[in-house]
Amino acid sequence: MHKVAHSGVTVHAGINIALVKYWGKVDSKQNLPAVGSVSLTLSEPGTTTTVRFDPALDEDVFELDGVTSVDPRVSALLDGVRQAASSTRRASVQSVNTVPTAAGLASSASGFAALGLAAWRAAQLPVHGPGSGFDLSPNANFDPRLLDLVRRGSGSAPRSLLGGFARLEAGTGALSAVRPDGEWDLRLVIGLTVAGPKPWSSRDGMDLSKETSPYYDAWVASHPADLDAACDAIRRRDLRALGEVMEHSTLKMHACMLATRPPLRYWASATLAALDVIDTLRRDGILVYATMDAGPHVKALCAAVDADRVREALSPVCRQVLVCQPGPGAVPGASL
């Protein structure tokens, strides 16, 4: 029997915002994507998780900003570690987001790429393969029942394990780099619009359009195209063609939703308002494009040259505005 070790390990992984939307699975019960996708991993905001496995406890606890809380999917995907190590040690699990929880800005994303990996790594499990030790570069493999148990807690969560753009594929939730942090000075500045988490989870929402919206069909079948254009504008570096196809994807995915019956409408008169804004921005010659995921949120992807006008022109309309650089994606701490 693999002993897991009485240490505790900590990482901290950054959100990552969709560019090319997922929205849609393809088997619910693996929580594997419909479709393809392609994001920006963030330094910040994000989750800085702690698991320390202790022979000591007689079932599992879990700390999220300081308080006890109970998810079976945190249950789900400590169960799924135990059984790669061979191990039944309960684990001690404390998480500190610095994102609003369910606002739909991807905290489940952070969330449950920092618990796999310091669970991975808390139980002395190899992250990528024989030989390969404990390193992240970009272009490592993660070990397939790693990224399939991250996956499982929230479908978005094995892009924020990479840094800089990162693509995982429809069906096989496969996951590569597109390009790292760094090697491209942009910024994604968020406009959070209103207080308070969205009116329908993204799980059962993805379910709802797949049953009941006519575009849910056109939205999958469009979709191979728009990740192909936007790996090839960032692999260019060109933004205007990254932000046009973003936009398009954005709106493709809203489309779907609202045609949901009852209709999945995240938007607040807000979220019109900072899309104006981004609109008359684009107008004055500031190349700039908005994304939304399952939430009024807005982000707004531009050159770090225009981040802080960018942020001076959404202030008005939003509660808050940040403004975010690109991130190396889960980050391993010592061992505690």
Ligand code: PMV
Given for the second form:
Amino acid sequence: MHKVAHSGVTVHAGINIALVKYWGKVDSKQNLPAVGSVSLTLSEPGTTTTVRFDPALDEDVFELDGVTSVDPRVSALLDGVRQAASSTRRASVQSVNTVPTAAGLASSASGFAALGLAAWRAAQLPVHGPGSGFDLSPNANFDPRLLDLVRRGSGSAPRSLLGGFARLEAGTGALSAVRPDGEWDLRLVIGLTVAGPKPWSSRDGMDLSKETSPYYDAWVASHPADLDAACDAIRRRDLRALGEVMEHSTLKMHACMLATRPPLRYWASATLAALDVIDTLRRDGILVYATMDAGPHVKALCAAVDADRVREALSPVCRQVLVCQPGPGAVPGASL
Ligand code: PMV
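Switch from the form predicted on its own, shown above, to the form predicted together with the ligand and output its structure.
The complete assembly is shown below, putting the previous chain first.
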């Protein structure tokens, strides 16, 4: 029997934004992606989670932002960790999100990355290879069982384990880092447009697109070229090339969503207003590019020196604008 630690382990993970999007699964049960993706992990907003395996507990306890919660995906992840550690101990989980409340900005990626790594470490399982502790090299070769559990929680969550640019492979869910050739000081400026829950979860939306969108097959077939072009642009630090393929990927995904039955229209009028602002900035010579997820918000990628100008331009058409910088991935956090 593997010995499971009593003391808690705390991990912080930032959200990640896909530059080349993931939409669609080859296997819904295992949550395996039909297309690859490449993303940028941010330092904030994100999630800090403490996990303690406690022999005195009869059942798992999960507290999110100070409120006791029930989420079958959390219990499933903890069951997977217990199985890997040959343990029956229940866990107490405390999670705090720094994602603005009710913003409709997905926190499930940072949430499952932080939960997965904290639980894995709290059960004293090796994160990768021999050795212990948070020895996460930039190309950390995570234990595939950990990746599998995190991905089952949320398809985009493994990307938040890695800092900087992370690539997830179609079919297998394998994770790797994409390294620019030298320092690259970028910002993602997040324009929060309208509040409220999204009309369709990405999980349901993906299944619907696969079943009904006439553009789904074209989306999947044309995807690998975008992924390779984006990774190549990242390595060369070519913001124009990266921005162009990033916008193409998001618009193609939304075309596939719009052609779904019933239509998945995540955009609000403020989404279009924000896109107009970005077009205008670009006409003024600023290299800034937009991406949107399964929601109405607009995320703009630009060089750090242009971030204030982009924030000022987006502010009149957004409820709130966050200037976010690249982050280190899932790392030890201050205990909750
Ligand atoms: O992680 P999920 O299942 O919420 O899927 C995320 C899907 C998109 O945000 C629309 C795209 C992506 O690659 O993050």
